[in-house]
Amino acid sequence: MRPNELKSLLETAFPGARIEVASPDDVHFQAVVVAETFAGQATLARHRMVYAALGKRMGGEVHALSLRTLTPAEAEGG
């Protein structure tokens, strides 16, 4: 899977989110997801939301995913 494909999946799951995805080899990914929907959610819950959006791709097409999940306020330092 290419980074732009993963980004597209996340954009569908988190409309209006700011998303950055990088990958050195198309199986190990780093993603930053900035979404208002994360407000009031613990880090683990946020990550589970992302994993749920990717479904069975996790562990398959996406072998590893390093995540940074933030609300817009957190991303701006507030």
Second form
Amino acid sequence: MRPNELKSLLETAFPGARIEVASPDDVHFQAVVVAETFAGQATLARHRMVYAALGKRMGGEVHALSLRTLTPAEAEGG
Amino acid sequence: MDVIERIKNTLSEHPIVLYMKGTPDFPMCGFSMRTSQALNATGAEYFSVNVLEDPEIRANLPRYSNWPTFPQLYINGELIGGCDITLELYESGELQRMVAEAAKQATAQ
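Could you drop in the structure for the form predicted together with its partner chain? We only have the form predicted alone so far.
Once more the chain from above appears, this time first in line as the rest of the complex follows.
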């Protein structure tokens, strides 16, 4: 999968989020997702939300996904 | 024994469990390697399961834990996270505190 395809899947799942996706090989991905919906959620729960959006693609087309999940306030702060 | 029973037994028998690809000495994936290195750096004793040698665990643990990939780190039976979360916790010093706490509880029992 191209990074742009992964990005648009995440954009559909997290409307209004700021999303960056990179991949050296179209199988291993790094993504940063900045979304208000993460507020009040622990990192584990945030990552689960992203994995849930990708469903069966995780572990299949997406062999690995390294994630940073932030709220807009956290992204500002650091 | 049913695979879910096996998972539950492992998690109840060991306070710190790492399900990974390969072993801490011979990790077979960069994410598993980095996660076990972070655990090694805490000095904690942990139990590791090589999911490449146990296809049944590899196929079923993600459903049990609602977490799609490996490695998966558990402390006191609870999923802590994968590579990203473990490294984040290590860098903040929180992982060291969590494993020390788990070891202390295990000794007290």
